[in-house]
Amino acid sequence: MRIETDFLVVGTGVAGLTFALKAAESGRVLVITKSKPEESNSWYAQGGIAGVFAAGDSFEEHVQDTLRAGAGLCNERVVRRVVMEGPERIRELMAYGVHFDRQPNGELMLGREGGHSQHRILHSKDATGRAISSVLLEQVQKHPNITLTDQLFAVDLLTQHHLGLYVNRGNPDITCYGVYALNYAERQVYTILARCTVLASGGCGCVYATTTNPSVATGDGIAMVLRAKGRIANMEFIQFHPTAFYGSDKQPAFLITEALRGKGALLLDPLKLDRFMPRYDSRAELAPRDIVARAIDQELKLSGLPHVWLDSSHLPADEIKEEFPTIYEYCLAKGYDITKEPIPVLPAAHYLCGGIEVDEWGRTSINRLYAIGECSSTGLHGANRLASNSLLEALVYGHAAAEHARKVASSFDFEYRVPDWNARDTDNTDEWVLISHNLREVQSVMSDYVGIVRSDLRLDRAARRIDLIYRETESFYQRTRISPSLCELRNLIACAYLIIKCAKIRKESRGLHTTLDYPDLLPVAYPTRV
């Protein structure tokens, strides 16, 4: 089956939905997602969205907080643009119908999170991502120029390679014509042709055994760009959220939002139940996430125990129940009353700060292809994302990419010479255990050797194991009819390769990348590119 559209969007997070609504003013938009529309990292975001709204706050303070958190690797021009444009984009959300928490006098209730010098985090209880995503989805689903199709898995980008031409990373004219996409129900691969293609496909948290990300976070867009010979940067910077609930019986691990620490919750060591963060940073529990995660990792190594404690029992119980109802109910179901006792927490893979390299409009190194949201590397986050800047980035770059794509889309023609998917010489197989086994092994290797603290020895060991898994999986892929689980495994292997490769290039400890062999920070920051 062949489909044509002016704008193709892969993903239904905040970035992709924002782009779709803006681009629909100038043409037909097709939004595809491999799962339910609600399944995205955006939907699961508890904390909030950062913006300068308080009278005592300023753009400059938000800029400087972002730069400090990014450990010298942020693009300051990008930071200033996102911070200064952010409030306008947030007001657009309010116009769509998103409701943020307000004080009794009607003013916005602004929280504070790690790395922020001011109260500037807008929340909708402790389910801000869901509040924003649900409103954007409602707007998308009723727009006459937008078609949203779920259970449609983007498999590969269409480029000159599919016309029989040789393509490599030195080619400046690689062009994207759309994607091949697998329809689950029909077990058929569609050829989707687009004037402009937008990857809003999210991160790759599922490359680790413990992650706050939903199961769809398998790095699909990043892996497709790697195979299409596009540029990817800074993949070593994986942010581990310091406080996921310990003892979750399924993935994703349940996130305990940083806003709870912003409210005054304290981290306690697992043995003496004493505070430990003041020993690591003067900002204590409100230090940036990389510092807090490393501190917890160190405390776990010292104690030999699997978790530390997060204590909010000293805070007003009625306010905790009112502001954090999701966390309160979840922990209560697990046997912990957070208004009376501490809860067990540990770090979990949470956010990718690198990704597909893009410019100020979200354009990738591949013509007619944009990347926005967590799958992209814009320069905003540098070596470590400041809390609640991710939804802000998604809004700003969703808007920017749509502004650019609307201006140029009509000048592009569909590339009808692209052939349909060729499934000849492939068979169904009973050997699907290889997929589940290799997935578990990838996650184990990455968690054991490429986690919060790394070393050359660990990275070399991980690289050898991932290479073997890659070769086994590619051999299986070449002779087997594709399935979503097989495609996701291939994509996670590609992301594991990229994370390890970038980590081996970086001969220093910076932000989220800490290595025992190079503990010092180099005087000049440099990006890692693949």
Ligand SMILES: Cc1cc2nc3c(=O)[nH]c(=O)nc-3n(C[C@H](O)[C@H](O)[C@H](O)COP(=O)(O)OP(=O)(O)OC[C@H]3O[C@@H](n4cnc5c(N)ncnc54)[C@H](O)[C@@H]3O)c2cc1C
The other form holds:
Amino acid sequence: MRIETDFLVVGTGVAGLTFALKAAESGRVLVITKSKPEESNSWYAQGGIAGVFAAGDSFEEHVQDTLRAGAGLCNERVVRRVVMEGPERIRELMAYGVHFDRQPNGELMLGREGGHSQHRILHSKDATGRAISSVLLEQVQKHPNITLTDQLFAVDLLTQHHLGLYVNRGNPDITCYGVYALNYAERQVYTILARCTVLASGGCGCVYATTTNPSVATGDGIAMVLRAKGRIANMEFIQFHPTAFYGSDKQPAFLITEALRGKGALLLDPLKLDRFMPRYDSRAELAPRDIVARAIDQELKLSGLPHVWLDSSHLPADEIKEEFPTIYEYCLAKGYDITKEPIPVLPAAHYLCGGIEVDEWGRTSINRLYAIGECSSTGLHGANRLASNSLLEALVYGHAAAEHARKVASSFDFEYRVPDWNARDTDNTDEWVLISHNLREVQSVMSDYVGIVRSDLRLDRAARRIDLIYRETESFYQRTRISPSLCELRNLIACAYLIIKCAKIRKESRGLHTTLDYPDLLPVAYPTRV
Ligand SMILES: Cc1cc2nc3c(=O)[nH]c(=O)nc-3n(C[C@H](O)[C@H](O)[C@H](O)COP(=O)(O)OP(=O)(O)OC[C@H]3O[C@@H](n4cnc5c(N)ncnc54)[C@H](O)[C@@H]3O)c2cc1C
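Given the form predicted on its own above, produce the structure of the same protein in the form predicted together with this ligand.
So here's everything in the complex, that chain up top.
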């Protein structure tokens, strides 16, 4: 099957949906997603979205908080642009019908999270992502110029490589003509040709054994760009959320939003139930996530226990139930009443700060290809993301990429010479155990050796093991009919390779990258690029 569209969007998170709605003013948009439309990191976002709305707040303070969290690696121009444009994009959400919590007097109820010097987090109870995504999805589904197709898995980008030409990483003129996408139900690979292609395919939390991300977060867009020889940056900066519920028996690990710490919840050590954060940072529980996650990691190593405690039992019970209903119910079902007792928590892989390198319009190093949202590296987060800045980035870059693509799309023709997918010499196999086994192995290698604290020795061990799994999986891939789980495994291996490679290039400890061998910060910040 061959499909043509003006704009092809891969992903139904906040970034992809935002782009689709804006681009649809100028042409036909096809949005594809590999799972159900609502299965995305966006849907699970809890805490909220950062924006300068409070009377006592200022753009400058939000900028400075973002730069401070980013540990010298943010692009200040990008930070200023996102912070200053943010409120306008958030007002657009409200105009679409997104409801943010308000005080009885009608003013926005603004929360405060780690690293923020002001109350500036707009939220919708503790299910902000769902509130935003459901409204955007509704708008997309009723738009006459947008087609949304789920269960369609983007496998690879179409470039000159598919015309039989040699493409390498140094080539400045690689061009994207669309994607090959697997329709599971039909077991058929579609050739989708587009004037402009947009990757809004999210992060790669599933490369670790414990993650807050849903199972769709397998870094597919990033791996596709790697294979297409595009540029990728700063992959070593993986944010571990300090507080996922310990003992959850399902992936994703259930997140306990830091808005709860913003409200006054305290972290207690596992043995004496004493507060430990004041010993690590003057901002205590409200220090940026990397500091809190490292402190918990250290406490766990000291105690030898698998979790610390998070205590909100001293806070007003009615407010906790009102503001954090999802968390309250979840913990209650697990046997903990958060208004009466502490809950066990541990860090979990949560957010990717690096990704596909893009410019101010979300343009990648590959012509006609944009990347927006968590799969991209814009320069906003630097070495560490400030809480609630990622939904903001998805909105601002979804808008910017659409503005640009709308202007240029009509000047591009479809590339009809791209051949259809070739499944010759591949077959169904009965060796599916290889996929699940190799996936578990990738995840445990990454968690054991490339987690919160790294070293040269650990990275070398990880690199050797990932290389072995890579070779085994590639040989399996060459002879096997593709499936989503096989594609995801390949993509996670590619992301593991990128994270390790960037971590090895960085000879310092900065932001989310801490290594025992280079504990200091180098005087000049530099990006890592592949
Ligand atoms: C539990 C949790 C809580 C969070 N809380 C907050 C918060 O409070 N504030 C905040 O700012 N950020 C938060 N984040 C981060 C934020 O949600 C994400 O960074 C952001 O939503 C990313 O949006 P996105 O559109 O880039 O990607 P996503 O929302 O992850 O969407 C990616 C989409 O791409 C699709 N896709 C992926 N690969 C393919 C493929 N090969 N083919 C087809 N489709 C594909 C997926 O199915 C999905 O639809 C949280 C994240 C998690 C996991």
